Amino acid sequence: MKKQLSKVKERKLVKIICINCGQGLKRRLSSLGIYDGTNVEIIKNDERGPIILKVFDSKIALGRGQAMKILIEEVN
């Protein structure tokens, strides 16, 4: 089931399905290792502030607005 990255609880492993945004943001996310098919772990997702992701061996902070444009599905 697809849902927004901003709605996922902490300590979950998810797979990015689709990124619904312009080319500029897609290029920026891609340079950070965030693109369709990538598995990422949600490190921190409070009700406010940025979402902290673990992508490969790096931790990345994404704004809530950006995270709302990324559709994911949870990996078991």
Given for the second form:
Amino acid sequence: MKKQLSKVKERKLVKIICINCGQGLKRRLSSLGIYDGTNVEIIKNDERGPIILKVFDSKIALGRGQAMKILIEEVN
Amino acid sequence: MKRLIKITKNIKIALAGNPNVGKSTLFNTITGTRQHVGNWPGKTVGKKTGHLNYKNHLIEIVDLPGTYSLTAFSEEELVARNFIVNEDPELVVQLIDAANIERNLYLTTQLIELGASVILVFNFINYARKKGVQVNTEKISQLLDVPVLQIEANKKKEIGKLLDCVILTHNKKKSKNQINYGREIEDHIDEIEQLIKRIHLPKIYKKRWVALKLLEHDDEVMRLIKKENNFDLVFKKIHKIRMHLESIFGEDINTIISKARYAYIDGLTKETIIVDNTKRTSFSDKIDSIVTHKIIGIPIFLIMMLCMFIISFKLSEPFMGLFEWVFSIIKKNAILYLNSINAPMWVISFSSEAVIGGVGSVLVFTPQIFMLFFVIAALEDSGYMARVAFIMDRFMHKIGLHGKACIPMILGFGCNVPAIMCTRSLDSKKDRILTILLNPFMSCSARLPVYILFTSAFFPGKQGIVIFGIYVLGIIVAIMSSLLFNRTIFKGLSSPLVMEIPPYRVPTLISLLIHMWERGKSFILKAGTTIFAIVIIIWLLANLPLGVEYASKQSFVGKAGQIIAPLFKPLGFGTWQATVSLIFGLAAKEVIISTFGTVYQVQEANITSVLQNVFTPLSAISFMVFVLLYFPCISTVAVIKKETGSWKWALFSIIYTTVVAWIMSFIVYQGGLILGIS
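Alternative state: the form predicted in complex with the partner chain, after the form predicted on its own:
Up next: the whole complex, starting with the chain shown before.
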């Protein structure tokens, strides 16, 4: 089931399905390892403000607005 | 006898890498103090170069901006890539965080695409091992066909390994290795290479790279091709290829290429890296669960900021005392000496008041500025600053600012100069300029003495609450201005928050000192000249026409005061004395107090009683509001000019702040009168 990244609970592993944003941000995200088809873990989501993802071995903070533009699928 | 060092060869190398991989540590360890800091021509991106002699070679090192990629989207990435293309360094040394290899190799693939001769240097090997990551560097070297080293970037004795490798590698033939993107894409890259064969390109551009960039729709390279005659046809064909690939993969071209790069990296790391997932240390995570906590995160941050100010002010106090003492001694002796050689009165006055007094009044603040730079560097290098941007992003976003803008705004309470210099951490130019323009409304420590003097004269017992109110007013004006600017001159959303949260690291003393020195020195050099010029102008105005008493009613500044004073009448302080104090306050706001002493010809201790005669409680508040908001001091103006790269924004800031100050004071004073307060 597709879901916005901003709606995912902490400690969940998700697969990125699609990123709806401009090319500039898209390239920046992919240079950080965030692109369609990758798995990332949500390590912080307070349901307001930015979220923190674990991508490869680094933590990436993402504004809530950006997180809303990323659609994901939960993986177990 | 001095031993002559015979230099047989010059080698130019560039240092590349992701942010937070210890690049500046490595740069400092290699070059020590033999470095030069400046800006890339026409950019606000900092440029560091250094050099050293090693085994008869003069090695020149250019520190490229820390980047994750080499697209044409950010200034930093463009600077890095243009340097590699246009300056053609013999070698590009990429520093890699051994605990995060996949992401770091993404940049490597692009360096290789660009045709650079790369040396990979793995840093933080021990840290990675603790996390359970084992790297087979020989295998990586073999597969990528580039030299690979392991070092600890902060250890001087390990640098020899790198330098030996540089000398050994630099005259070898370039590796012919290419990143293979899979057959489908490779075929089309070949096709585009054939297409652009007919186009005459500068020799420095590798055909394969240009082809790939055209496929990726890279604006810079597209512009390059647009200069050619038959670009239209080429563009059309490339567009067709792009459409074709996008329809096969069902994704846009950037995602296709990114995926291809990561697929290549994945293949590489599967053979070379072993990760033991059970061995995770979570020290960083434990700290993060506290400092980024949704409730206690912000209070912790505010306490940290308070500690930062207390520490830096306490540490700088003895130095400030020392500076003051030194300047008073110099002044005394200069006057004595000039008297003894019968120098004319104006020479004595010029040297003591303008040169020594004026420059001294600004230099007295340098210890404080340096200490703040030191503490900021510690917070930055430790990794805490990224957490601050994270916890403050929500609030900052609401008022139209970027999360990272929080630090410069808070620093403004100490001194606007280091605060404005710290806006460099913001990625977009719009966010930077906006943060710079709002900064002067944060009430710096130089304004505090003015508030203390006025509140002690008019609000004994209620000093704290009044001063607090003034600070809050500054914040409110900044927020209102931000909302206003976001709707007018800076339309559009602030740039998105996408930021790495680096692991915590213990900063090294040497890198903190170098950071502090770099920023402090650039303040003294660049701002110093502007400050000096203005101090001289003010002195001249206070002493001309010849023969008048310093800053008296007859002097130019006194006359100017009389002319301008009526403007301040509706604000409740339309006297020439108050006006002259405000004019002198342009240099530094704490100068306002000593100027009151001069214009009313009283000792500093007696200023309070004079003020009680010429001000009312209401006009005192109005005056404090004006001092809070008007004209950022000349050091700040000089830094605004330096950091925005033009006088335009400096002038805008001067006019905007002064107009806002006038309006706010007007509202306070006239509003107060209407309410029957006097």
